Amino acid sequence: MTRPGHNEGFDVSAARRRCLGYRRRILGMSQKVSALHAAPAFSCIELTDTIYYGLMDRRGSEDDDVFLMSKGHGCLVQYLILNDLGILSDADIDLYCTAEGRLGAHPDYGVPGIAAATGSLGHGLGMAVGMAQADRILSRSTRVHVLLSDGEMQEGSSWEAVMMAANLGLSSVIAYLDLNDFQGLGRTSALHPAFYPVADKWRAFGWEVAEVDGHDAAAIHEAVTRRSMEKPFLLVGRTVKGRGVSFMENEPIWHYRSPSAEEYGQALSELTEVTSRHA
């Protein structure tokens, strides 16, 4: 079920020749500076743009859904996907990460489109919440969108904000997280085993969750929209970091790296391969 707007139709083909787009633009930018969080955005690519052109409503009014990229360190993605959506503007990329432009490695509130300043792990989820149940007194039909990182579901005030959503019934919230299963410099069920099974834990606090491959745009899509919007809704999408790039897949070192000229040629050949295949 979903609220009249812009996303009737969903393409899927479209979705994924943007979302191979946006790999391509993210390599061309790693060029221009000494390290980015490449990876970390290649594993939340097909979540975030499902979220701005498939399952938010965004019509210019007081109601408009709000996106919070509380994965801060994945904001490379959105940062594209405002400048083709006529936000942010070309020179905004552009100058990405350099003393003149005004993008940094993570989102900060005051830039155009984006609703908080994220990055510091753990507290996007209790933004969201807070924003829903403003929203809900202001008796505003908003939807908050928060993209989560499996990493900041070890920070205690994630699992406040999980059990507070339940607690207030805000059904307006809808939670996304980036299961990558990596954090830091290691793999999630190596180092915090006790995290799984993530989808149990959110339902025992109260929540509907629903889980898909991360990568998939139409499942992503059919998951959120058939929820039954009576609680709090979890789409757990189980993603690799790195995706899209061999050598950069699962690999802890790509977190924060640029790749040279020749890893560039090799990551760009790859996805042109992967562009042609689905032309």
The other form holds:
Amino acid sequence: MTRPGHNEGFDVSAARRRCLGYRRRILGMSQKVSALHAAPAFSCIELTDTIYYGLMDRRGSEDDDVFLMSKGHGCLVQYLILNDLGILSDADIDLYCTAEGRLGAHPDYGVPGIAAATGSLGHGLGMAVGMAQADRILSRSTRVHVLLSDGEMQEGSSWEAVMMAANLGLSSVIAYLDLNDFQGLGRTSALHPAFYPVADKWRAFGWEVAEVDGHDAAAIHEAVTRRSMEKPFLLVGRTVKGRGVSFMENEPIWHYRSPSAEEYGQALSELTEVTSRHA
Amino acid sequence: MRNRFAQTIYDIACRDPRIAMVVADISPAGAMSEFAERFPDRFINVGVAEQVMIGMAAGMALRGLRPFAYTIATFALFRPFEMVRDDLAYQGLPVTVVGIGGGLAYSTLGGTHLAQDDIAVASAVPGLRVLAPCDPAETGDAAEFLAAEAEGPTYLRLGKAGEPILTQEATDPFVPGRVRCLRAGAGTVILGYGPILSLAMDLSDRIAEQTGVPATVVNVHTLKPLDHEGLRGHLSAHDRVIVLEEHVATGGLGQRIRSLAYDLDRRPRIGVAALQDRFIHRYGSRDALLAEHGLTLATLLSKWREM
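For comparison with the form predicted alone, please write out the form predicted together with its partner chain.
Let's see the whole complex now, leading with the same chain.
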């Protein structure tokens, strides 16, 4: 059982404002703690926001959609969204990565709003496939949204899950690939050219795939709502790591680093609403 | 054991819709075929893909099911080890990882299929329960417990097929987390787990022939959490302790018994009979492989005499 999942009220200009807000708040958090992952969160901000506000069914029922942040290091934006939705408190955010708080640099099961613990890559899609199969067994009409990094698609376990979702015909699984083309040691297209083309590999395994600018909320929303609902669905979002701050974009060091006070000021001053570069 | 496990799980699944099987391309034993036919959605064969077997089982448990992930022990635990650790144990999910053919059961298939070190590896994981029943009857009891009551994940080490019944004389019932006395004796106590306890029963008989009193045989089916209190009682009540295990000594029951005994006021003599710290490149019967590791009735008897 799959429903179209069309949040009619999805307002793209409101989404842009929210996304600017997340970027500012993440930079603000960067001045308090060093364990940050700002750049990897920046690349998946529009994807995550669109999932929560435009694509997930969230009515507080047993059939509510599930979201799984398989790229656990992208969780800052998820924390802020859960904060805006009243699921996490302001104090939770203030105490991020401190001994008094409960939020770490990877999402943990047991924290409100977190569907599964992630952090080690290549685990989320397998769990998402299991969740979708369980919901089929339990006759729930839930969809499982799972956000993946491109780096974790180098794990064999990810491909086991890609294969199983298609074997089981789990059209309730909607995966989002944050294709920022960066991993720990540099550009994926340079280090691992055989990783590409990505979309064709998924199609060959029996998935329906669409590819959009991963910073374009309207395109993300439209591509997912237009899926056929006959197969598991992958949205490839072409993204820019560190998107929104010029000196963070496509610079691997910002996977881990927190900006200095001076860099923080510069970053804040240049942040504007992100719009599609193809628009 | 695997047939009893399959029958028990099938029976429970008929009344409990939360029970699911996730298997990795292993030939269905006994009632597993009936399970697959009657509950096709709840029987998932992931193929030769053990990482997604555990990952899916975790996802299913997160949504309220009680999955059993099932394949040959080495592939159930070692191949997807990080999924067992992170997806199951870190999240504390009620999933049972069933390892078939623990120890040297797959005696003609070579070291790739011999689970000699699984108890040590599984026991090191925080929050992972480790069970190793000794016979088909106890396998059924363990499966009942895991399907209904157990919280958190479990590694269930089973044998294969044709194991003798060892629990018919048992004075204690199967209670998870408690040692189970299979035969009451005096002087010597033999501690062990799994089907190799049949060798412990034979050894007890031989000791009875020589001394007139059988050795006590205690089944430590729950390797984690270990029943410290029950074990202390047996260690205190006997002069000689033999730990018999189809597993390497490092991280096995013997080491844990020694450390437990260290704190006792009166320490018994302790002998550990375990698999050697090596892979053997031999094929044949399980008994032949056990003999290659020095585990025969004759060697155990002489070990006992020397103690």
